[in-house]
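This document opens with one chain alone, in structure tokens, the form predicted alone.
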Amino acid sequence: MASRNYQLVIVGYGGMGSYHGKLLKENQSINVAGTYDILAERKTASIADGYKAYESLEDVLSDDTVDFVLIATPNDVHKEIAIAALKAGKHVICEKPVTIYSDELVEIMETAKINDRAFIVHQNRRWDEDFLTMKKVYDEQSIGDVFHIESRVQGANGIPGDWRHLKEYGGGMLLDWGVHLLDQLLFMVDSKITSVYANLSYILGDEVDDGFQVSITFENGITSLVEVGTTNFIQLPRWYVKGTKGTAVIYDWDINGKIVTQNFGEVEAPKPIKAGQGLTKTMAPPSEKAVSTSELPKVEKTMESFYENVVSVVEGSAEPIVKNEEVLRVLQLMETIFKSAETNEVIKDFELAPITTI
């Protein structure tokens, strides 16, 4: 339990900074207990919000009273406002991506170690069921050992919002949502990547990617597909995860999907069928006794929510679920993408930072 209300300023009004606001009028050990927005229309929801709007992030960080900075603004400018917060004796929380690139992670992290503050990224989508689930399947071989591993997600409504649309701000759907899509995949899969290969869409004519598709290889066997698509009139599922006995897919978000694995043993063998313009039996579905199909498994809290986990990170009785060293490996994973996709070569000789780094 904490041992006091802690006072937090959002910097950046936006919609994620005023997500946050909403998330956090449930916390009981957080209190927003203003805003910062260079924008008048932002300073004037926020007032309509019932919050004190800040005149300048001078003003923010000269406030003793302020114990954490939430940084929701454009990505371009989160190392120099997270740099000056932790200076200024203030815990920081950040949305992702942290950085555009992963030096300036590496600065904010010696910065907050130097300060002795903390600084925790808000990788969300950790906590996302669809996420949890098919880790769960992961964790427990609920279809034998993984050996490959899918993870899309796909709309049809383009790049969203303006500034996402340009470079300079750190725009684009591989910062965007592939900073998800990776910190989940090195999350569930404890192993060293041995090669990347990537493509970069830029069907909408963009300066900055409009989706993505990038195979990775890890050194004990698994390969992955990670794919984020923005003009996707029909999508494909969510999760496609096979292992050696059985498939387990996730079709969306509301986590409908199945679980189909192999019976061993004495079984029919399949009949042939008629596909196209030939007969086969290897592309046959199999008898019916084969196979058994079979739900997702449930997924029940097993850590501490973002912001609990946060406030115990504060107070030293416990670990950030979201590691510092874990953010910066993805950031570097991102910086192999990018660069495999500039290349059009697979990229094998990278090393990720360790994860006992700094």
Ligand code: NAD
The other form holds:
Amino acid sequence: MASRNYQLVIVGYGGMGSYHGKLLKENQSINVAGTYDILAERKTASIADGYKAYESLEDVLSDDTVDFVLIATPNDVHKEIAIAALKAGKHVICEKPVTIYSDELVEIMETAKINDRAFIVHQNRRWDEDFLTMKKVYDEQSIGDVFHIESRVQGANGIPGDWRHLKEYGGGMLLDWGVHLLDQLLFMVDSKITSVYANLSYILGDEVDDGFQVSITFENGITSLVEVGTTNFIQLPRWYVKGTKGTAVIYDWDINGKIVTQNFGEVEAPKPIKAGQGLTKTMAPPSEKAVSTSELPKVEKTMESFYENVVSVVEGSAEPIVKNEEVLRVLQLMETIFKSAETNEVIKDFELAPITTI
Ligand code: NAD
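Target state, the form predicted together with nicotinamide-adenine-dinucleotide; input state, the form predicted alone:
Below: every chain and molecule of the assembly, starting with the one above.
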């Protein structure tokens, strides 16, 4: 492995900026050369963590030793920092959601192309083990052909921090968490979207959504429900997926869960049970021999890590795992979700809007 030959500056040294700093300590190719943050206390924190604290963005951009700028500021300033950094000849890694509006990303993609620099969005949850486990179930057809996917994250702590409560900074849960869950869903299901219907929630009284539910149907017939909540004192499973031969569930980020599949052949019919004030055979548990329970598959490392991929892209030896066209599609989908929630309409022409290829 090459020595740490790339110098990176973190712009926005808050929660996620400092997390990147910690992750990059382990990286063999990229060295964190410094940080820049508008807050004096975050400059002090940067120095305490052993990094140079740049005085201004201009200082970062005019430093010829800097190869990468990593943007971890609130969402509203991603675009202006990305464009300035690309024009200054830096490669850029940007936090999600890359921008608030899709046309801002198009502008960034054009600037990256003109300046021949890499621009890569940190859609890190493509590497989440729960997602990769369910993707494996999906790809390997362990429960037959998947026809329904439910993907949820639910907390009980409301919207965290300050700027996430405000529209002008790109706050709200659709932009914050929705972008991850939608990115995962579109990475898993290789099919066009045929309909979108969404509700946003404003239970906490903020000007931005504190959660949402969206139903997305694909051309291949798969239906899906993506849900984010911040007022859920009891959580539903992280993943609940149904296929023609069984059901798979993942309860949490520790990958607790199981697969239950139907046994074909001669099996005893279910016995009716008393349910509430009635009798049911339909909803009775299947007889013991009618189903098999198995463990979820183990995920092996099949793709480069995010930072390995960034380096490979810059060196021309790999395509980006997170492609800007995919990120753009997710942003356009989120715009469609906002529109569906606002108009209370099922939107069917989402994929008719051309995805810009730069
Ligand atoms: P934060 O508020 O903790 O940190 C943001 C920092 O940016 C602050 O220190 C602030 O002073 C600084 N800042 C604001 N404007 C700036 C500017 N113009 N120039 C330089 N610094 C500036 O926020 P956070 O939770 O770290 O979120 C930052 C970004 O990271 C957001 O885009 C967020 O969506 C993203 N994020 C991603 C993940 C993930 O898993 N990928 C997780 C958390 C946050």
